[in-house]
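Only one chain is included here, represented as structure tokens and corresponding to the form predicted alone.
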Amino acid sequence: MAEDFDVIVVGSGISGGWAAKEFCEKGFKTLVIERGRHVEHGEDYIGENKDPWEMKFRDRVDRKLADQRYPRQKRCYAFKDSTKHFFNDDVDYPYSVPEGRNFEWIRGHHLGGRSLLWHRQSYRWSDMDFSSNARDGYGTDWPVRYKDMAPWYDYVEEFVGISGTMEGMDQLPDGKFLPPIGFNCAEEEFAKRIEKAFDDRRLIPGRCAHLTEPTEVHMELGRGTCQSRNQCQRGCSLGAYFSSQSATLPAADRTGNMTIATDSIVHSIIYDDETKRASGVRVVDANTMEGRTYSAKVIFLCASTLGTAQVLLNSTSEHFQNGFANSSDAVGRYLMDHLAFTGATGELHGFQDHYYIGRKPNSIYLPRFTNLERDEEDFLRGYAYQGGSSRLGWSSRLSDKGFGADFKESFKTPGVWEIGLEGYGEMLPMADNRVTLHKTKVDKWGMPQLHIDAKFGENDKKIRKAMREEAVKIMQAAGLKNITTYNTEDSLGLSIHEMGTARMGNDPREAVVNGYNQCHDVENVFITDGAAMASSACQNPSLTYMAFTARAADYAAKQMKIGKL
């Protein structure tokens, strides 16, 4: 039976929430549909507070378990028995890769989803990413520069609580922040030898979404300040963290104007060819496998880059044959990640009086230092650093060989201060980097599976390559000890940074949806996840998604009241 909204939000994660708080604030009856399970904020964080000693593997999962039912999700550092409740079984959920490559595929359908488990760490993009791809050929043109998104990132930034420092970088542009989540000893001292060692690098804390001065806007939700436990991926009851569980959905659900379908896959998107629009969704329920409708004038795609991908490569009819509003063929294809998983570790020695208290959920950052206003290396784009420090304790110590009270009373001893530097670097949209259906498997509720094929470039493997060895570079410089390197060549979609599919662009020859995600083919769908995105950049992109998504709704909601859509 058909249900009428004035919009549809498909998804309910960091975009999902995004857009259901908009719609809702203002004054539009919103259903949000929501694949996999509730969630209630609070109340079903089953891992939260709970100690080591009172999980049977100290935290680890299940060995066999893991193989058996998640062996890529057990690839996610966040991977955890406190956490592994929000994670895909990938016996429910599969996809196929071609022989010889890999892209793991990290997800967890829950209402909230990506948002109970991301790392938080939160960037502007600067005007040189927006202009990247026409700059040097690669992508489409953005349609939007960093002038059009600033104010958009003023106004998620206030609401979300982004704690972090001002520095005056063009390329990393500086926002509303909280006070920083700053440095211990260990960094502060790294930071100064690099600042002393170049001139054109800075080590600074991360800008993360935690809260460390709440305001009015976060304790009217009920959120509270970080208590630096550090079990994020936990889930927060305090809602410290943002996520859409402790500050999107609880705003939009406020107004009274939301309804939250859960357990319900959309199958595909219904278009009439009448009115050139598309008049709702079909959706197969989870549990009982009954298909139903719904109806509405308007629809956001927040599914994620490879979800919001299947629905529209599913939505096939006679308009659209190849996937919905798919005449560019651009659907599915450029599927970008961020490069990592490799990097640096080096000791710095001395400040063995010096320990620290709690456990603090945030990296330093060092911004991108190459090809900032001209391409200098051998290589298009540029990279930045992700790390932290600590002292090792006694788990670096379990293959050490000795007996007796001394060697056990070592052990009670930190050691030294280790800091490591994980390189994050951009990748190249490609066209042959794409997702396809499969064209014989399904899913267990009938969905045809996605097929993932990509690989990196020549560009991207020069990136990687100096990301290696320039933080060694700045480790020496800095003098550190006994540095080693790490390389993980499989490590493609383990960033969970994934982008691209349904990319942005003026041209509605080469591109999905114009510079207000708007479709180029059909005016009322929307895509607001990481499938608009035309380029990477090296920066994590969710406050992207954020800023993209209310400037979206704040388009739409003024189209749909001068009775444009």
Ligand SMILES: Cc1cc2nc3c(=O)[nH]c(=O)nc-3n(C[C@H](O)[C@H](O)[C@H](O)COP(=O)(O)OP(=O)(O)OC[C@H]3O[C@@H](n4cnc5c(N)ncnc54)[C@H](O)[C@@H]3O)c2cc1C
Given for the second form:
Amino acid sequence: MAEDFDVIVVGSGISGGWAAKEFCEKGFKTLVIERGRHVEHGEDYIGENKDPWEMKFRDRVDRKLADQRYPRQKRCYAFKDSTKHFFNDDVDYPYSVPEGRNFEWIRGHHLGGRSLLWHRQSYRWSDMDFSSNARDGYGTDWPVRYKDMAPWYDYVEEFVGISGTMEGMDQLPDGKFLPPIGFNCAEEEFAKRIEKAFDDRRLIPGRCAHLTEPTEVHMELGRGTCQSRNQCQRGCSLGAYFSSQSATLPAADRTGNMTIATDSIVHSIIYDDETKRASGVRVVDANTMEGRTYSAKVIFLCASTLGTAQVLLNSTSEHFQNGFANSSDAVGRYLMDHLAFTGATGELHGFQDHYYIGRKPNSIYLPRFTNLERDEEDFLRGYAYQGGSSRLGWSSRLSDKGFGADFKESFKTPGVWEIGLEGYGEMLPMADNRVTLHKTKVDKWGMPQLHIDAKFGENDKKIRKAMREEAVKIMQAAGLKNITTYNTEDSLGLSIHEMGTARMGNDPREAVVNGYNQCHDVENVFITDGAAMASSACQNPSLTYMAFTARAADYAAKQMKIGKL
Ligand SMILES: Cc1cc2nc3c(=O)[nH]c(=O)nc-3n(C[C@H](O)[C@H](O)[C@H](O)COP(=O)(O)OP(=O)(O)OC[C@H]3O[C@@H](n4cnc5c(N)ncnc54)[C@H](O)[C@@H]3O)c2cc1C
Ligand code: SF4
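Can you give me the structure for the form predicted together with this ligand, which would complement the form predicted alone we have just seen?
The complete assembly is shown below, putting the previous chain first.
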């Protein structure tokens, strides 16, 4: 039986939470459809506050279980005993890749999606990023520029609560920041030495979605000050980091306009040939396998880059034989992820009398410094670094040889400071990096599985090499010792910044959505998650999904109010 709503939001993660909040606050009856289970804020954070000794393997996941059920998810650094219930079981959620290629799809299907798991690093994109496709011709031009997005970044940042420092850098615009989670002593020294050695490079504290000084907006949702426990990915019942559960869903809920349907898998969008609009969605109940439909005036797809692609490709009809709103044939194409898992580590000697105060839940950031004004490198676009520092512990000395009381005692003393810089590079949008539906394989709910076919291109490989080499140069110039590099080639997907598959652009012949995230082919369907991204920049993308979602909801709401939608 069909139920009627003003708006259907598919997915309850970072993007879906924002769509729900915006529409509910504007007075629209909104249905949020989430394929995973309900997760109650606080109550269901079952790993929170557990000490290592309360867990059988000291927060490591039982190896057999990890190998058998989570062969892909276990490659994510945040996959632990205390967090594993927020990751998908790979056996139940299969997908395929071509022989000899790989893509790690790291996900959590439950209320809140990956907003519970994210590392909270939040950076604005700059005008250079929104102009990049036009500048070098790779990818279709963005219909928006920084000036269009700036007010929406302001808007979402004030609600989210982003801590950071004002730096005045064109390539990384400043925002509406709460006080920063600053450097420790090693990072402070490293930053000074970098500034002395380079005119074009600066180390800054990461900008992260933590409440260092909550405002009224945060406190009225019951959110509190961050306590630097650094256990965020277990869930934070203080609501001190931004998630759907801590912020957007409660804001939507208090309006009385939100209905949430969990355990409800959106199978496809229903297209009405007469009106040339979507009339609703078909849903499969995850527990009973029964089908039902919901209808609404407007649909917001926020199921994540690959989840949205799956729904679009599965929504075929006489009119859209190769996928919903896909007259451009761009649905599924131009898949990107950030180039990462390569960089360097080095030791900063001294400061042996300093240790930690609290457990800092933030990174350090070295903003992009290549190809700013013009393309000067042997590659297009650029990269930034993220990293951190810590004092080496006893486990770094596992191969040391010795015996006796003094030897044992020496293991109780923390080692030298180690600093890491990991590159985050921009991957070019390439048409052949794409997802399709597998021709025969379906999952246990009858949804065709995704087939993900993507690889690094030549430009991507050059950036990876440069990120490694420059990290060494920076560390050498800063006087670090014992510098080593690392490089995980088989890392596509592991940055967990999948983008593309339903890209934005002015020309309906080559893009799926317009500058307001509205499908060119079907005016009442909007795509506001990473699928709509026309390029990847090198900054973490989720803040930009939030800004696009809020902006698109504002546009759609105005169109609905004047009867155009
Ligand atoms: C460990 C980790 C660290 C990260 N760190 C950062 C960071 O520091 N900064 C940053 O910017 N990003 C980070 N990310 C990425 C960030 O989490 C994602 O970019 C963001 O969550 C994407 O938001 P979304 O709403 O598009 O998707 P999600 O948050 O994944 O939510 C999508 C939701 O849709 C649901 N869904 C999917 N398909 C269907 C369907 N057919 N029917 C109904 N529901 C469906 C899913 O179950 C899910 O709940 C990190 C991710 C992880 C896992
Ligand atoms: S570090 Fe802050 S946000 Fe993270 S779990 Fe602790 S209090 Fe919560």
